[in-house]
Amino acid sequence: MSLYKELEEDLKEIIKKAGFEEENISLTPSNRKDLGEYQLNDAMQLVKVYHNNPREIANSIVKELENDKRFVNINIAGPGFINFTLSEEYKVEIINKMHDNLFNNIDKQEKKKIIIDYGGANVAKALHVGHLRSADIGEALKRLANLVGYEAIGDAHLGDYGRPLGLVVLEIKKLYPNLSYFDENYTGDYSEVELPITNADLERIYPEASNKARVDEEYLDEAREITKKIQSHTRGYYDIWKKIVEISKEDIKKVYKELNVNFELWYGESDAMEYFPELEKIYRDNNILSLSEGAEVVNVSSEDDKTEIPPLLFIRTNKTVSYETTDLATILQRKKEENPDEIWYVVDARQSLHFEQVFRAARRAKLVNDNVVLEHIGFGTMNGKDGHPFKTRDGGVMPLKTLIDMVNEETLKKITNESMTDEEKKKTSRIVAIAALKYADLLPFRGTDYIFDPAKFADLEGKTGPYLLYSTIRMKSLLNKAKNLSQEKAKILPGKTEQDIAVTILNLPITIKRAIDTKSLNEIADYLYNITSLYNKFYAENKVLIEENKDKQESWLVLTKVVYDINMLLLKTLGIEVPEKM
């Protein structure tokens, strides 16, 4: 139980001593700091039960609060809002408990297993800026879920089974028609057949093939036939597809690794298709499929719908399966292999209709139990200064590698530490660039679009990732310089800024709860900036290393260590690495 929750439980007992029963304490940080640090609104709620004047109820509670040394500046505002400030002694106690164990102020939730579907990279295509938010938000949500005690599993869910792969194989066939993969008479082992294709080739081939398919119907039909061969495991075509997937996957892994994004599962759509025969049987046995213009669909509409929800396409007219169907097969796969309590899909908000169809079709066939949560966690787009989705100068979709390089150019300008070698500066700059990208990505509420400005978000001042890194490194440096000084226990917190930091530390569980409830990381990003800014204010006001009052000095060092530990924990939760120096 967190320190904040313990305080709420103690307040519940204090209210009980005052003669009132209240299960849900409404302790909230005050917006009126002139009245106190916290507000207790329970007197207003207790009126409904006890029918007393709210101010009389508040007066009774205040009398009990006055007997507790943890509370000072106790007052009643308005009809019965109780305000109070925490005593210096209690704040010192908070800091020491956090110094003993950071997890003294983190509430653990009831255990449950969650699969988080994020990333969604398409094989044989370059990762682009559109993949960034899914990766950043999904990874941070997974880490946050594990922090509060859930068992969260990340699945990359690679797009490796649809028409794009058919287009890529077709174009390779056009370029290299004599490859053994396309020779019907070849009986050898395909694992020994060399494929003269690199990932860079694949990233070039797909756009070329896609452009051809837009203007050449015959080319598109041929790609459809090859897609069908891949999905039916036709010898040669299926084997070249497997090699393409492996080549592309290795590069995808490198990019995600640089972003500090780590998946426990590297499944693709194709892995779920092992369950397609069982899935199809479920839908046929329950008479859920119906014909529509030669295709087979699942009706997912409801009488309560305010807008039309079209049927889910289950099997296309050419007998290939749809993207929706692979998602249904994936749900069945996850049920069979992991049996999760919840499945979260961290995908662009513009895919909301797709997930509404998939979830309804899954429920209709009872692919999961009724109590299993299926949730689409949508997000907005990263936009350029023109307010439109971030693009290259020629108007194309910007590769993610290019975006990282662009930010790295800005962060490299900020690394001016003369004690660092050029190689160290380059390595540090990449870490800082990723921090700039990730923090900017997670700072706004996930559902909103935002404008990304590389120069602004790479700045060492303001609400940026580099600012947090620089400040955190400075805390570590201070602690290292003071390693011969006592750093065991806080004794006093005489200054207002130190006390404000203590209150912010106590409020950590509120931030974590809001973040997990809204499934957005903006609360944590804001908290990091606020506590770091408070600490920097304290740092500017005091000369810790040369302070003559040893009680003050030790207390300040303990406070520094707690803030440093919180920063490191929350930055790690956001997937942000901290370099050794900047």
Ligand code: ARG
Contents of the next structure:
Amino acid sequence: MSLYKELEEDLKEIIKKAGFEEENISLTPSNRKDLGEYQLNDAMQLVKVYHNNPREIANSIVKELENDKRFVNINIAGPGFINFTLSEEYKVEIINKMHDNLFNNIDKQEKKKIIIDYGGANVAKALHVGHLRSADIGEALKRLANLVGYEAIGDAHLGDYGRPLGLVVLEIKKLYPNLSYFDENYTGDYSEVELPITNADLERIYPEASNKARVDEEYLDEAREITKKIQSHTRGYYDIWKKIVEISKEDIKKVYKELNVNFELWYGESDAMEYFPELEKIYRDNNILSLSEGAEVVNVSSEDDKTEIPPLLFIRTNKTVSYETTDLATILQRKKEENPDEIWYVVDARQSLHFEQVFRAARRAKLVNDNVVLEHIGFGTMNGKDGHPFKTRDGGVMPLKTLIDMVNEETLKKITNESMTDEEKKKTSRIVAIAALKYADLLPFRGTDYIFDPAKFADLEGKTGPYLLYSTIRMKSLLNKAKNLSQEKAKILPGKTEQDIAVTILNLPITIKRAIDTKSLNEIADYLYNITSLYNKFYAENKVLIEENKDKQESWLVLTKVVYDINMLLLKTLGIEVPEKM
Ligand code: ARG
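With the form predicted on its own in hand, show me what the form predicted in complex with ligand ARG looks like.
First the chain shown before, then all remaining chains and molecules of the complex.
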């Protein structure tokens, strides 16, 4: 149990001693710091049960609080709001318990297994800004879920199945018609056939093919045919598809690695299609499919829908399957292979209709038990200064690599540490750029759009990744310089700022709980900024290394270590790497 929860439990006992029973006590950090550090609003709640005057209830609770040395400056405000402050000794105790183990102030949740579907990169297409958000938020949610004791695993769910691949293969066929992949008479082993194409070629080929298909009906038809050939494992076409997936996946893995994003499962949509025959049988046996203009669909509308939810396209007229159907097959696959309690989809909010259709169709066929949670965790867009989704100059989607380069240009200007070689500076700048981008991405509530502003993201002041990294590295360097001084136990914390830090530390579980409840990292990003700026205030007010009062000095060092550890833990949870120096 966290220290914060323990405090709540103790307060419950105190209220009981005063003669009242309260199941959920309402301890909150005060927003009137002049009245106290915490506020207890229970007297107002208890009135409903005990019908006393709230002031009387508050008075009896205050009497009990006064018997406990942990609480000071106890007062009642308004009709019965109790305010109090924590004693210095109690704060010292909190710091020491955290010094022993940070997990002393993190609540563990009951175990459940969660598959988090995030990343969602598409094979043979460059990763773009939408994939960045999915990767950042998904990875951090996964780390957060594991931090609180869930068993969360990430699945990249690569888009390797649909028409885009048909288009890419068609365009390659136009460019290299003589490749043996397209030669019906070829009988050799395709795994030995070279494909003269790099990932950079693929990233160029797809947009070209897609533009052609937009204006050329015949070309599009050809691509459809090829998609069908790939999906039905036609020799040659299926083999070149496999090669393309391999080439592209290697590059995708590199990008995710640099972003500090790791998946336990590297499945693609195509892997789920092994379950398609079984899926199809379930839908047929239960008479869930209906015919619609030659295609087979699942009706998913419900009487109380306010807006119409169109049917889910299960099998197209030409017998290929849609993105919806691969998602259904994936649910079946996950149920069979991992049997999770929950599946979270960290995907652009603009895909909400897609997930509504998929979840309803899955429920109709009972692909998972009713108590299994299927949740779309949508996110907003990253916009340009004009307020519209961030685009390249010619209106295309912004490739992720360009985005990182743009932030890197800014962070490179900030790395001025003279002890570093140019090579080191460059390497550090990349790490800082990614931190800057990720922090900016996680700072707003996930559903909110935000503006891409590389200069602001890279700033060493304000709510930015570089500010957090710089400050955290400085804490470590202080601890290193103090290596020969005692750093065992906090003894006194007389200053106001250090007391505020202790309270912030005690409040950590509130932040973690909100983050888990909202499945958004913004509270954690904010918390990191708050504790870091408080610490920096403390750092500016005190000269730790030359302090003569040894008890004070040791306490300060322990406090520094705890803040440093919390920062490292939370930055890691956000998937942000801290460089050695900067
Ligand atoms: N590949 C998709 C895209 O780029 C995202 C996949 C999201 N996950 C899912 N299970 N549908 O839009």
